[in-house]
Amino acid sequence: MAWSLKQAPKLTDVQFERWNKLLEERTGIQVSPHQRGFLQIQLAKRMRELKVKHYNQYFDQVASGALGMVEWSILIDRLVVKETSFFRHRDSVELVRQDLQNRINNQVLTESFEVWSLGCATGEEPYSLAMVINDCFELAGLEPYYGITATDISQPALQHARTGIYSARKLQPVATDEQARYFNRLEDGRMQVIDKLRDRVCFSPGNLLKISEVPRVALDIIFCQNVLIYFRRWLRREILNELATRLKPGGILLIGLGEIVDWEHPGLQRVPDDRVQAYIRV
């Protein structure tokens, strides 16, 4: 029978945790045992398409030089969730709306308003950050004065954010004003995110494991959701940690609701509101 046509062969609980050690070494995320049969499908899909009929093969193929890594690379796409939406906690959105609105009503905003968005998958998350912030600047009559950095460890997500263009499906959150704004229908039926919005939005390669190597920028807004759930529970302490210390005086780190629920800073206070989990540097 051709390799195509065969079942999957079966992971051995050793070598289930040699891929889960390669996998927490390089990127800090852990594949719970729920998982493995997630892990296992996508390993043998690709062991498929290279005609590698063992898994040892295959480790060895990706832990070892520079033809690994780009193996590697095309593997962690298929490894890493990039389930995503525009507006996926709108809650957490209209917060840094309302953060930014008061700082321009108040007239504190006196440098650019600096974003990261991290996990950034292909894309909906920095330019739904990307289009609240554009309204404040318009609604106030100011020049839009802001900039977005938006990472994430998959290059092809990356690539497909940077195009700005979504099925109309992946549009149903965007409402209808806001998609009249600040999306262009395409003659195949899809939607671009208009350019003033995606040339204020940089995406960049960014693993967190390594995030106290990303050069230090002082932020407004730091929007973590729905990533630090991969990674143990000492590993996110260490990583908001880290965050914790880019913020400007007042700056807002927003992660998802009970991602973590016993994390505390001395610099930073929670934000006082139970539709989001934030903090505010003091």
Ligand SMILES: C[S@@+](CC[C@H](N)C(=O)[O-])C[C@H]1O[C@@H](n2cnc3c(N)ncnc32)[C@H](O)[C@@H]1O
The other form holds:
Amino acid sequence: MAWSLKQAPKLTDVQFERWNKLLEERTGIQVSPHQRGFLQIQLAKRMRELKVKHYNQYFDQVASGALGMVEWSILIDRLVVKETSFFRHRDSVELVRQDLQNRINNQVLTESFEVWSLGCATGEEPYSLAMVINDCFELAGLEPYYGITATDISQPALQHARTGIYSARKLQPVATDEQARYFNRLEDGRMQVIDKLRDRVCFSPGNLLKISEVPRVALDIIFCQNVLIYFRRWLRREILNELATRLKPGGILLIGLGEIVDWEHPGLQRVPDDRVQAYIRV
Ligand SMILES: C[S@@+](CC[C@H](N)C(=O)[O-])C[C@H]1O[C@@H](n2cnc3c(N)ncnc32)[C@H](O)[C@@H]1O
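Could I see the form predicted in complex with the named molecule next, after the form predicted alone?
Let's see the whole complex now, leading with the same chain.
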């Protein structure tokens, strides 16, 4: 049944602040006052499913114990923005292609090319990267030697991503020859990423706020786009500082254009290309 604002019980100022604080503490995401209606509808919808009448009662349920964590993961999936697409920011993906091609041409690639896609949503971003990376190895006549770790806070998004199944409409940004090489058509008309690519992408739950707890592995590419925008500026900087320490020398961090304007790191240099917001570890 479709919900309207009218049907949802009103979220008072105090309740809104309380929920907003919990959300920001656990995910970094802030709900702005103009998104209050959205928060109210999502909470009320879930409360209705659970037959819980009051926001405070539901808050206590979500905020405490192991069962609360299960409920939290259901709720958070409904609150995050999971909008994404294949090759969403083409120039950033092409920078990855160019970087890998240079390394292959200059014969400096001595170990596996390792990539991390953070806030990967339903997988279109890491699979786009997998396509261009695979292209580079095939073009050079080399065995593909790479791995992509893709993390997100939403479990349902990750479950979808692991299937690698998308509607034909979702594949519009994918060139016809790429579709032919990297997807299989299913009986129902949907398209599935071929096993050869899916095997290279490891989807795992991961909260950007807990980034300091993630084991320090050295990466060639860190791709973090359209996630930091939901966080406060100081938090964006903290996360970027953490990410910077996880790059191999020569590794590249790519964020969304304009996601931060005044961030610098002593170990990184901005890639001199206005079409991307990328930083290379010197
Ligand atoms: C708008 S999508 C961006 C997807 C993709 N990176 C892109 O640019 O198309 C934002 C994603 O970030 C995830 N996200 C939000 N807060 C997060 C957090 N604290 N840790 C990890 N992922 C988070 C959401 O679940 C969502 O899938």
